[in-house]
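Take a look at this single chain in structure tokens; it is the form predicted on its own.
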Amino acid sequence: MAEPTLHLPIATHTLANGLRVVLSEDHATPIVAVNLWYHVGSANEREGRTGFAHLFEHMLFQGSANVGANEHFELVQRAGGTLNGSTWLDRTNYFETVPAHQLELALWLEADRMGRLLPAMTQEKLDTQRDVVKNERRWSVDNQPYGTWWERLPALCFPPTHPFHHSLIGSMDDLSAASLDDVAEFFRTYYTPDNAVLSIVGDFEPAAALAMVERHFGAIPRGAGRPALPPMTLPPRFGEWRRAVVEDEVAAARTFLAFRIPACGTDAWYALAVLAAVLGTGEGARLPRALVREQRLASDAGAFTFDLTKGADLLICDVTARPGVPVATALEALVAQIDRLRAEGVTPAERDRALALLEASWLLQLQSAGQRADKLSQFATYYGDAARLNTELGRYRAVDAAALHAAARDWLGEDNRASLSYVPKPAAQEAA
């Protein structure tokens, strides 16, 4: 077990209805962050009904039995707070940061929509939010340069029956087909106290905060249980080099190179997360240094992990070629850097630099009560251990240069690559 590198106060409780509650006091400033994670994402959607998890990110702001449509936003903002929600492949979160004396308001709002959303749900609200999501898809995916990458790449890397294969935002056809009954069933199944973690960080007294939580959430009945996800175990590597090329309305070619890696949070994953930082975090990382500054083939280059905790994760490198540079040239240069990494390994200085950047990013995030609450909910949801937040940096620090070289050799080989390349359409090339 990793030794604690942080000493944040963390206390956990579970209500009778299964709601897990994480409390972390911090009296430095008179604010409090409330963060609610539901263990549901696009992976939980069934065939023909994709996009529901993201649709609910919108629907949960459309009012509940005692809160009018959009009143959740109004009440928090009038109280001097901020709020929002987000959806990912395997979770959805909602969060507010408010002045400390407004803690009960934030808890009441979250409890009212968890326990009493359906009485306020109407066909008109569903139709309105369905149109909002469709417009979001047009804006952020279909009409955005390279915007389809984050549904094309998972589709390339995960088989069609895998829960991570389909698009997070959903298809237009599936969104159109969603009925009020479908939406109500999805809510009853997943937005229940026993499928959620509530984290509170900031300036509060624990006994009083826990009493408020019990008062507002305690009477909400637990759910009937989550349906099991389809099998998510995959072979450890792709077993081949998968390739896809997309002609699109883009001015410059961009290529994504993905590797299947162990799930986020496993022991083997940490070396790959540090490798991603060696390759792509900051201007001094290998890819931007070699491809952007030295070879002048690319305008941008980076690397990151997808942070998937079920089955398998992905390490992804991306390179945007300078105008006129063929995508094959950019991909060849990227692969040359990967192969060099596998052959020569990582220097101790590169490892130390990557660790310093990762640690700085972690500590900057944890300065925010809201981000701290989000991490606590994350660790409680994925690992059943919110206190893991205090030991997480030690897992990165345990990775040495030899472990990085071994991870590169094991996971970044030619039999474990999937490349998705965007090239300008001929008309775009002629106009350029």
Second form
Amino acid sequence: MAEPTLHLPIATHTLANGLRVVLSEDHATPIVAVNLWYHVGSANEREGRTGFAHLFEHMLFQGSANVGANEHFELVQRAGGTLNGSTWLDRTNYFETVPAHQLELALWLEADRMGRLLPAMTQEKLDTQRDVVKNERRWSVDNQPYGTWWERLPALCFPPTHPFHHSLIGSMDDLSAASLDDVAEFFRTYYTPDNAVLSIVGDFEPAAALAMVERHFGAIPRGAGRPALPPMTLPPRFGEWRRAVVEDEVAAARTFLAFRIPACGTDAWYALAVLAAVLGTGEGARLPRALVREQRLASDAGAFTFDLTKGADLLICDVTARPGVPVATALEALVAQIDRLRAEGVTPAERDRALALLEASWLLQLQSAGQRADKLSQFATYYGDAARLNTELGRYRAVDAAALHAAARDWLGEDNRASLSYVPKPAAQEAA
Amino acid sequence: MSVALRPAPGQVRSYRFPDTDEATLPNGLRVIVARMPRLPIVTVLALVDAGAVDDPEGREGLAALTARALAEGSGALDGAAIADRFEGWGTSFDASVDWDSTVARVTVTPSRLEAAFGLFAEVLRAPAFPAADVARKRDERLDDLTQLLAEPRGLADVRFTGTLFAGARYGRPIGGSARSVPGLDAEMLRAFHRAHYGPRTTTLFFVGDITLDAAVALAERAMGDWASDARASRRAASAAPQARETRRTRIITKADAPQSELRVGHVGIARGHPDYLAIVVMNAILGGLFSSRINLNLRERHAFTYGASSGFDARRAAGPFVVSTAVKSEVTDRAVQEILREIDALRAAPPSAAELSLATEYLAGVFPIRFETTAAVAGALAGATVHGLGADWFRTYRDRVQAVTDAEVHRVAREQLDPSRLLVLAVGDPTAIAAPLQALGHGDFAVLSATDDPSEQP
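Could you present the same protein in the form predicted together with the partner chain, rather than the form predicted on its own shown above?
Zooming out: every chain and molecule, the one shown earlier first.
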């Protein structure tokens, strides 16, 4: 059977100020996606200012020298476009997809905030966005069953001094402490052309687009250089089984089992990414088949990698027990599957199934110009090579069943596990 | 400085929604093809004219469970083997039910299409519904419901529609309730399948790298001999409530909640409403866009929330109009006041020219972006078929949305937003929010427990 192959046109340029520009033409639809990755995330925050990178993402929509507060959203939507931004542990991205004839507007908006943000900053805007983010925290973390797992699991898996240890969305206290000086310092340090990748995908002429990029971004000065992150080197494995149990207002127990694995993008990582699909992607994967279909202990089971490219990554299995099933039973059943995988390995058919699902998922994502632009920015930021997008699937395909068995033996052992379990609060159980 | 000047738009480039071709097999099965040859992908979507409104009284969730259990066995294959086959082709069989229809989907590369469609057709035509697997799927639905009701957003949504449409089908979840689901069994699924799934009630959409001839050949081979007495039913009208709405305030108790999940709204419109597009534009201005009045007010001006939005869920019969947000507990009453104020304001005067053009330009411009993927185009074509919108709906959409005037927006705001009927519902901590909300004096007031289910009362 013919394997899907990628031949996306990908051209890269670097401006004199260090901004890397990635262009990929596609004239099928009259739209264009603009995507900016800044190589800064919550890992770059200083002590007492957790949540700052994400709070700053909000501030970047509050206007710049020539753009009013909320006008960035309004102008893109008025142009018939979609937009947003997101923050992760080691990067922040901003993106819009617009009708092709509005490309220059999108570039100008991104350039105005990269080049001229600070004149528009006010205490009032900071206070408002701080409250908006506190509401976001209540909404997605505090008032959400299992909502704290995003911060509890990294805290369990990375030591306190490690840049990935602390909360991405931040604590209420730290958010309260953020000042306008913090905004200015963070902006000058990280939001510089030499710390960014700009990708443009869609219906445009490369020469004209490059001229626009030069016109709007060319005069923005280079930054002073990104401060080094604290050391991220860790022992390759946890060295023990770490356990944490949390009582929460949940209707059923859920357990997360994490393994420390090599950083995303390293040769060893690809086998673990395929292993995660063998375990958790699709109904036929090991965990859903065994725990949901056969044993009927769980209502849901999956596995995935966190995709961290610095220091170490995590492979995480998550199982939601059926209401009434004790968390210990769910965790035992999960561990039994992991141990079996380590003992018996993976069949070639399982490996092929996982590969087929991975490939299809890539192809489907890449239908969207915005997703293609995001991947190009990601590959340029993390690997310095946007064109790796075309060959990336080959790295997954190179993983055979023997490599999967070896990866399971090497990385999923008892000395390398961290379990975070949520159990219903006793009071909540009585009331139910 | 020239770099600071806002650039003018370039030359507009033309866009055309994918053309469709159509054929009907001798047994009545319709086949519709939209060519999108850019990538080697084909989405197959089967639209069956059977929705949650076709659930018999007391058996709510039957249509949904039938769809969820389709791939649990057929011919010589059991459910696990079917999942393995589809996943080996890099896809899955995905079936779900909405109020008015059942949709089954599969997306594959052209080289895998023939094999995948063969199994897709078999699963759709001849599901085995093994009793043990139906029972498992039924338990999974009950587990999902338990999880949904433990989650503030899910609880607010379920209780809001339960209160609004009490006693009617729309008041109970599509997938059924803890009262109706335990009674469902494999024999009921078989009967529902016999009554509703057949060549005359099904439309097949092929979207992507495929021609009409190829699609018809596939459909003939796998479904040309499909015979069934299934007939489309039209029960939608009975799904909407009969009782007259009044102003009401309800609190659903969630002790110690740091935030209140708020829902404010009333019964809205059916999809076939002649003012549908003007109402979409009006809603965009009210709460449909990031730059809408409600979001800018609650999020950017008052910082009460992370986000607030409004929407009309238009079905074959009148679905809900609802404003949704989550606000810090202490400001729950003030947030409600601001929502009511924005509804009054949009009724009081036409929108500004800038507001109107933001909404219409956005809705018209975003069109090609919404339809980048084969799955999105297939879904849109299916929706147009469910509601009988006609083949030119997508072709003329942009012109028609841009033709909506401020006077029309004003008129539909007065006609479709009705303060005298608004239900205000908050999932939150009564010790923090009950007294202030009651003080607003917004109609009949009650504090309920999380387990009180208003949908069962007429």
